[in-house]
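For reference, the chain that follows is the form predicted on its own, supplied as structure tokens.
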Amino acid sequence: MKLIMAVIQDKDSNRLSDALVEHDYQATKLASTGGFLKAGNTTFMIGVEDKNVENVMTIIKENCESREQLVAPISPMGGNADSYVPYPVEVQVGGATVFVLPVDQFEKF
């Protein structure tokens, strides 16, 4: 058995949740916050048998797309202003960061 932990952007959360339910996978959703953009994320914990890992990974890939987004930079407060860019920059957001971990024991009460 494996535990799949997928950190995704909040915008993709409902779509992924619906797709997992449609394919009869159960997941636990946790609210989380990203470091770089300080934007809301959702972390999914999905327990699956080894044979289903690739299927769940495909569902995640299909429902969590990377996209470009304009981000307004934060002005440096007392920092070095030499590297400060005063106009919005385009960054890649979305997608998923996925960890697949072995599970030694699973109990459901």
The other form holds:
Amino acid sequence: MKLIMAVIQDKDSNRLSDALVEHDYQATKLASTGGFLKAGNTTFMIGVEDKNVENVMTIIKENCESREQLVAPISPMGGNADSYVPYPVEVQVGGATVFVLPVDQFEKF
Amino acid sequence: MKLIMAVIQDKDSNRLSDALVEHDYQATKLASTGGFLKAGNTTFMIGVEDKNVENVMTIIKENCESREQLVAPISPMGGNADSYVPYPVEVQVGGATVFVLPVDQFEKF
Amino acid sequence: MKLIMAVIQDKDSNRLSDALVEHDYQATKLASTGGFLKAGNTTFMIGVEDKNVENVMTIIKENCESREQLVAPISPMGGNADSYVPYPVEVQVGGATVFVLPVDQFEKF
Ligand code: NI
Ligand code: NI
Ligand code: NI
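I've shown you the form predicted on its own. Could you give me the structure of the form predicted together with a further copy of the same chain?
Next comes the full complex, and the chain you just saw is listed first.
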């Protein structure tokens, strides 16, 4: 048994939880408070058999991997037209930091 | 030293924390966000000496074990009388998922 | 790799996160719900290389250690003047409970 602690971005949270449910993994979602370091992240706590660790890692990677995304420009509202960029910009989104912890004992009551 | 991570239902949370305090165990309660998988759960983080692990497991079991409970029927409010059940129904409540993690080092500052 | 779980008081939270950022450590802050045991605490989850564990422990100690603080008396508002203490009182603030957990596998996606 292992306990997987995965810190991911909020925007990937629903997608990851759907994928875990679909593959019959049980997870608990811990709230991270906003405004800290990486704002808007969420921590998933997932208990898995040793043999399923790699499968869960793949599911996390598929749903949360860091990637670039085109963001449409926002037109300057009475603002600084000098800094206005009239074409979409690539931003980095997603990403996951994952710790696999050994478990000495596991019980369900 | 072990770190016990116990995911329990919100409704058993006060009872469990009272029982832990009464037995002189220190615990921290982490907020789980609602609406996910098992909605309305709470994660207790309890640091214990190896020799006390089984005692804490017993306390968790006694206060959080999954059990059936009779729920009074709710009369249909301008609703579908066809699906109305006029007698109490047994529902499953409670339950705990508990991970005991090894601890390499423990400090209090 | 180790995962450090540090339970500290809310009032030391910003100071600790600033110090961790300054020293290039990545941390995630988990919300603790109020009113439980030690109300107003926060749990930091910090992934570190084995060789950096002691440095992070020192940073936590420096920023969160339990200490005494003088608190100005509050004048009794239509209250019990008998219990009014007209001079500053020393109260215990801060404190940290820290668990260092072994990590079997660590991934960043
Ligand atoms: Ni699949
Ligand atoms: Ni007892
Ligand atoms: Ni320093």
